[in-house]
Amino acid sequence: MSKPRGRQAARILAALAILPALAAAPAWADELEDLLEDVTGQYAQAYLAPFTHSFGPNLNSGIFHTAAIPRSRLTIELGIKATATHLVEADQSFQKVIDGVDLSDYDDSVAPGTTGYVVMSGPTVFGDDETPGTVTGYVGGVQVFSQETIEGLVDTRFSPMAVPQASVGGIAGLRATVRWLPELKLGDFGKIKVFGYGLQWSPNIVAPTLPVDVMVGFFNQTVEFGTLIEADASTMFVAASKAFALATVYAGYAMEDSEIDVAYTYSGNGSTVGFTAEGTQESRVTVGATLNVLAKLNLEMGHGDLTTYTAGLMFGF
């Protein structure tokens, strides 16, 4: 029996592999990157905003689904982490305005040096995918120019991402934890590289008669979508739990922080637009739960200026 066993075991290991990368993968990245030539970086900055914002918060949660690490025993964990991010319905559309421009830089039918103001609005990336945004200059408050530019990428109020997780603990009260998936290439989904290092450590192992499991860490990672995108977040937390027969609860505040890179080619002179977009979250808490059934299944909710929703299934001794 132990061959079939190990068989189905390897399965399940394949299937988590390779789910992460086609979730976290950006499935529309290229579908986004062809919608982005299309605009300015000043477009882009506020049509992303909600994806900027939310992609830090993402990354930086569902680190740890228990305080407890063992003194002397070796543990092993292998799994994927799911995280959605909910968004407001302001999240959905923004309204731009910028004032004092040249407006032929935004239309070629305006003569050269005609100064006056510009209205960007229309959907996020997470807004309507069907109707497209604008772009409308003026002078005086008289119009001068309107042009259609993108409709949003998808229609929802939550910002989803998956990673690949592992983790090796029990020595001296020390756990590592990292996430990584090689570069790849996922026909036209784009290319994905996901790399995050961060270590854990229980003072539990000095004061083993507190009441509850107590653990410290942090947490560093980069994931790159092609040449698109490029983020980078960190973490520091402290965490507390309690087991039960078949569950453990747990709580843990962290301070965060992430950054965004975007890169891309405007079609409209050839230039290229790049940004940078700081995450707008500094701190969370967070509560949840896991159960602990053959395999590790987490549920979790991080609250801090957003609010992240994390689901968990871990592999392992």
Contents of the next structure:
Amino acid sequence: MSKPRGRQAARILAALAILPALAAAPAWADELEDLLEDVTGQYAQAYLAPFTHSFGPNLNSGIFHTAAIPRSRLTIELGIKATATHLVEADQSFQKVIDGVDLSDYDDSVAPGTTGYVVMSGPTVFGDDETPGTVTGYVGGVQVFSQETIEGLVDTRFSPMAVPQASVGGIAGLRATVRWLPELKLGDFGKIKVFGYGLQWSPNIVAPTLPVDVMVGFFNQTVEFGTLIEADASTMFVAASKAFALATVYAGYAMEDSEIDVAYTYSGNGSTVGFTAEGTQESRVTVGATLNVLAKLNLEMGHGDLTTYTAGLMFGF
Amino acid sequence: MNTIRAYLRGRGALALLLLIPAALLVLGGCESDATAPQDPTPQLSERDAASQAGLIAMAIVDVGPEIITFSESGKTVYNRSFFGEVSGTVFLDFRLGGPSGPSATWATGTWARLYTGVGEPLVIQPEGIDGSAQLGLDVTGDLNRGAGTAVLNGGGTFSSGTYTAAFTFDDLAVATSGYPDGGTMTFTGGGFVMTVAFNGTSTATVTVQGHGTWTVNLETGAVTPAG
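Would you generate the structure of this protein in the form predicted together with the partner chain, following the form predicted on its own above?
Everything in the complex follows now, all chains and molecules, and the chain you saw is the first one.
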């Protein structure tokens, strides 16, 4: 295959890779909203915990795949980053206990003023997608009501995400990176918006004798899925890399934060439920490698409170 | 130094490419922290556990005498359905002489087994107490038709939501009427072991090992601290 035809084939493959990710996201989000409408905010917070805690770390992954930034040679890259947080098995189910509550607030069959405790348990959003959870009320060790709730959305230990990414660099050791999708209106679900921006700078331009390429940078992102989810994530990082003939190995350290707002209508009483979940991960170490043949294919692992794996496919020069 | 550089530019790069995924796999042992809440189920208090035992005591007062009062012609395996505070179906198997004796009718049997079907426990829903529990029961007893009494042994399981317990009866004396006038039930659940002693009255005494004593009202299942 000639080089131009090879590049064209690679571009087509990249396009094919991104389309399923974009198509699947609203379908999952739509299905998730349908599920959440059947549960209270307290249940939803526990049910979504693996998702809300991994969403930020996923967003903050895959932002770079080399620390090398030319002093004055223009570089342009465009591609996709696919990330997944590997969850522990325990995150596929949950149990939340709320003590000292008026049980009539949770079940109409209970006389008002009946004080007891509520046990919410079942699959999380990434748990068993066939078995529903339960909300059970107790007074003195005796069950006074039990309600069936919702199943998991998808049975997996990986919380996935894919975003398109582009960068322009090579001016005074700077590289600008963006993640962006045009506002997409997707039927009943609403709009999807993705926007992120960041800047990286290489100290190698003032210290050219360093044995490795070094880079510092930051990145901020906002993602919206209809009215259901709005997430913000930001990270500051330092990274180093070493280029070899066909590959670059890199490592980095990042400080990060994230938060996610969830809003939906609880069908039980028609009330609007809204809550904010702060991401627990505040820092991570990243190691990875980039294979540079026709395109740049990188694989990396980030480890902080959560472990994320990222694969990226970038085209450009 | 030049040799190292040459190596890294040649076969070394390929080796590194193979080593890095291997390193990632090794580092993959770095598990994520758990993020979903895993609250433990609240521990039962002594009173809570005594209340569970009280419900069983109430139920056996309702169901137990069936072993001696049952009458229905034409079968050797019988069942009786209950409605009300204790609901569900129990099965009765009458025999002559003991458990290995030949099958008998209710009228001729001198020994009987009273039990619930697998997956079909009795449901306890006492008035005045919001709640329900399930009772799996399997008791046997020698029958004294003349006196209208039976002495029960055996036991069963109790469950209410995520809480479970086990219980056994020792020489529980039931009659065609009135309350059990002798025998005990040992209840193990919620981290407690307790003995319920029956005395022929509408109350029984619950003694919790290492703890206190309670009185159970056999009509309602409610427990109160003993005098």
